[in-house]
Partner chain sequence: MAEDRITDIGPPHYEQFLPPVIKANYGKWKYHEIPRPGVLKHVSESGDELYTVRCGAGRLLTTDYVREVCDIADKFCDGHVRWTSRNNIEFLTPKKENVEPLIAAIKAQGWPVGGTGHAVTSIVHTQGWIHCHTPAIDASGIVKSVMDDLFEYFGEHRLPAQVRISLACCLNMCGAVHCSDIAILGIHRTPPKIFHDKLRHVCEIPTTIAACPTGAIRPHPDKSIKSVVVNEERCMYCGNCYTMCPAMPLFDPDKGGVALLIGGKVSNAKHPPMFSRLGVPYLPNNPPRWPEVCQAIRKILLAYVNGANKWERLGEWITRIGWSRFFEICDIPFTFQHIDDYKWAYDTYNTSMHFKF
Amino acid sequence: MSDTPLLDQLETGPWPSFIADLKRMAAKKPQIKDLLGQLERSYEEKITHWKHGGIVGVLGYGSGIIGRYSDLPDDFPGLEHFHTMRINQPSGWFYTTAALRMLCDIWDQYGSGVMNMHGSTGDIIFLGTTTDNLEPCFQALARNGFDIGGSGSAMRSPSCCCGLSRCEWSCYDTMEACYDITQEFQFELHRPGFPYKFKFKFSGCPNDCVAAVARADCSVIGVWKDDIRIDQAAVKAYAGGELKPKGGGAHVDKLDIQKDVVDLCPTQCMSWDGSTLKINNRECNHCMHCINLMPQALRPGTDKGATILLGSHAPILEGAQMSWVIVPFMRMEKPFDELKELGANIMEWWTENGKNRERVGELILRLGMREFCLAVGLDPVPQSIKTPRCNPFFFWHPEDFEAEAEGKTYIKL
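How would this chain look by itself, in the form predicted alone?
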């Protein structure tokens, strides 16, 4: 009988199994055999056997290493130390085969050989090494141009979509912005000093292929200010079935412009009379639905930049939270000084006012959007309001009415 009957069940079925991979690796890595044994024990006893990691790291850095220790070191000596290293990924996750082989060779030498491409923040995840091997592994990576990513109460490794390198919808160079921001905030990335984690994610268009709006504290979403460009002849070709919706990837072969495009517009800003498609661009919220369905007929405008959003995270203190728009439009051109200044101001305010394990979005909920805008030097914008006339984030005080009586204007048309 197998030593791991419960794990063996995970190899059944039509899908590839990580257990099969671990068994293959166990032939040359004794610690992987121990890993399988401890995992089997956890399945039997319905309890984890990883204990709290403690503090481990490399010289000069306070983040990037997650300590892992087994509470059964006598039974599984290969897991007495089994630390995780987060390695900062290249922008857009572009690698040469030589770089991938180099990473594998380093981890085979200094670790278990188990890798995750990639973690939820985007990092390359090296799973399983000893305390003694952390520093030499880090030095080998550094010699080959790779750095450790973020972990703990620090800025996490920024990540981005492929942007202009491969995507025709990208409204700015996401890879350049991601790299530049990563270089700018090296201290915040490597030396934890925040109340909790802070993530930058860069998406080149509102399709948001890195899911920034739902997962990043600061989301930089490419957008355009002017009108959507329309090729009316191509629209007719879609209506006639000559062009396939979504480049042939839709659930229908022929597009019904009224039913599939106009009626599904979330702001109802489109109309179709059978020959001409019209868009009221003042009402468009750039959801990309129509552009995705008819990529040869519709294209983003040419006045491009990014919308900056803040505050999303998975459930922690206040539950899951989506981002708020804080800057509707920002130019995204090197050296990205406006974004860097805004990011630094946000981090400073959050560091001074945040409680332990309180994300920046939760701090805004607690203190209010008014306090946030005043602190970081942003004017309030209508896009931050979730529900008109029922908005909890702006608070009026007596001095505001006095200033208004003296002629202060809050909304500039």
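Heads up, when I say rigid core I mean the largest set of C-alphas that superpose within 1.5 Å between the two forms. Since we're looking at a predicted model, the values are computed, not measured. Numbering follows the first chain given and starts at 1. First, how it differs from the form predicted in complex with its partner chain.
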Contents of the next structure:
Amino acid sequence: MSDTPLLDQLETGPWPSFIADLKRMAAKKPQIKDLLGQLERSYEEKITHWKHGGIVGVLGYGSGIIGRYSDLPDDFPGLEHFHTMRINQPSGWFYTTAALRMLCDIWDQYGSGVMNMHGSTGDIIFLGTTTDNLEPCFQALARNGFDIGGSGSAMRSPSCCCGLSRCEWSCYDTMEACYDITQEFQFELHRPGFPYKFKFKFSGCPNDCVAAVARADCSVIGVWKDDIRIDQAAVKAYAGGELKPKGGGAHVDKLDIQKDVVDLCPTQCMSWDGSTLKINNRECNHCMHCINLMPQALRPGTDKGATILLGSHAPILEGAQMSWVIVPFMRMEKPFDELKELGANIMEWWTENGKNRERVGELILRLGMREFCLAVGLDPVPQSIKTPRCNPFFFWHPEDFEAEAEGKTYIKL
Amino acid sequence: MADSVSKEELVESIYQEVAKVQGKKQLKAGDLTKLMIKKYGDAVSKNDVKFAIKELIDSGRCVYTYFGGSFIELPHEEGAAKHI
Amino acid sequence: MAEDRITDIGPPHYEQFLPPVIKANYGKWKYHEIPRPGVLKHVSESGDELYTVRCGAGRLLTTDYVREVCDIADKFCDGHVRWTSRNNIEFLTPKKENVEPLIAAIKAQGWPVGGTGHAVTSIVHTQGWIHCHTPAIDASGIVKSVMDDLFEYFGEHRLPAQVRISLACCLNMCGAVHCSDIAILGIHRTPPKIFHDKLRHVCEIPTTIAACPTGAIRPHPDKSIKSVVVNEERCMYCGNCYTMCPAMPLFDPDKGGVALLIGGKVSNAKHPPMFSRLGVPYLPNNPPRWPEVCQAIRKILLAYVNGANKWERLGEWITRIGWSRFFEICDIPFTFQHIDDYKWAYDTYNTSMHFKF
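Now that you have shown the form predicted alone, what about the form predicted in complex with its partner chain?
Below is the entire complex, every chain and molecule, led by the chain shown above.
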């Protein structure tokens, strides 16, 4: 009779089985036998058996270690202390096998051998070790070039899409921006000094493969300002069916340029006469639909940079928010000074004014966009709103009257 | 310019604030910064406090904790670690 | 502190991990194709080609598993491999002739190839019962069950558009699943239970009270009992009190369960990014295979496949037909839970005559 009859039922089926994988490890590590035992207990009882640990860490850091204690330590002694370590991933999640084997060797030596590739924020997650192993594991990693990632009320490990490394649509070097910003804010990443978490995510284009708009306080999404590059011969090849929509990634084999591309353009800025595709680029809102459908015919322009959006977070506490536009276009060239300065200003204003567990997006709603923009040095821009207000409760400040005295008007007549 | 405050004094002052409320109230780095600026005025900057906190943590006299938010506390055995 | 201690080095620079063909063509990629499900072909301005074989995986892996990934990458990809933002493993090689043997080696390992284009790709998820202290549900077990059930959609481009499924095991959503085509969300439905005898040994009362985001916790009215009480009407089941105080678990094995939120996306293509909206307010927490969750997701997915126009994401389809029609098609009874009564509820009320019977 198996010790884990419920978990055993997850060994069948075509998708890779984490239970089969864990069982191999259980043969080598007694704590994994306990882990399976406790998980089986959770499957029987339909409740978790973990307690949160809020104090364990490595000396000097307040981030990157999440304490875990089993509430069944007598039954599963290998889990009495079973802490998580977050390891800051390399940009774009690229590895050599030499680096991966090194990480595996270290984690086999100092921990459970169980990991996540990767956690929700992007870090490599090492699941399960004792308090005593935290420091030697950290230093073994550091000697091999890896550092611990963020957690708590700190800068979290920034993450990015693969950008220029393998995507023709990326409008800036997401991987270098992610690396550079991560290095710039090392103090803030390891030593929690914010009201709550702060995330940067870098997507190269408006397809937003790292879900920056939904999951990053500061979402940096690539964009272009000039004309979409068109290869008219390739457009004809799509029309004729020689080239397949989405490079072959769709459920249909042939594009109808009028119906599939032109009619679905949200700004109606395109036309197709059967031989030439025309785009009124000034009216394009760079949604990416046409480019997604015809990757061999259309490409973003060459005058490229990023839009900075701010404020997204999961629903806790006021309700989910998506980031909104605060800077419609920023040039994204190394060393990214403009973004670093803006980021530092935002963090300073939020740290000064935010309450415990208040994300920056929630603080802006509480104190107002005007106060935020003035504090970090941003002008009002129409790209930051969907619509202007519909209420008459707008207020005037002495600066407004001073500007009027100097000739400011609100419509040019 | 007001008289400057020595780093040792600042570190000790932060430690005392943490010790005073241990178990009753959890202070964040931002709370400690505000308390120090209130106490010393222009004689300390946010940056002074930031590095004083680093020194306090590096010495092991205080630790970062995480209970929904991150705080600075005296090292102690937490409830979850107790075998009850 | 030891003198030779290393801190604050940050992550290693990515460049040392890039395959030579990527270093040579960084920023020079011209276009890509998906010659078959799970295989990407990128072509550079220089004419160089890069082949990527995408392999589905759970995010919970052992070092044994990762070493097997390394063995394949060593054999066919000169030791280069990456992970995607959705937990897929990508094997990278400039050699076209390596693609078929690479796929064969991955399949021999029992791993699936797919997850590209109009497919259901790997589910991003949180920890669940394997390592989290506030989950209502497991994560890896539900993900495995749902992906087994939808397996036919992983390896083929059969859907009107891509479908992104995500799972978070409690409303804190450390996985931030709130803009997914289908979000599987663990829900608690009852306030924490308080173990008064234990509480005084393991919890600080003032800090526990302060931890509640809605101010629902106060000292026990009987001063001789050193504990707290919860105003149950105010409790939103977030579990932050349990994070602070292990004597206040909020788990109820019979009442906890799963909600499905539907129709979100992050891409800007056609429609702007959209939040996922409550589709199914409750499904039972039924390990080890969660059959009700799998059936509900399949039902919604099939309704979408049958009803959506070409290129329509799930949320775009629902926006076109209207939520009332969606509930009707999917046999989902409409409940008070579907009507928002939290902070920005008004934004969701219908103030027009644009509705259907």
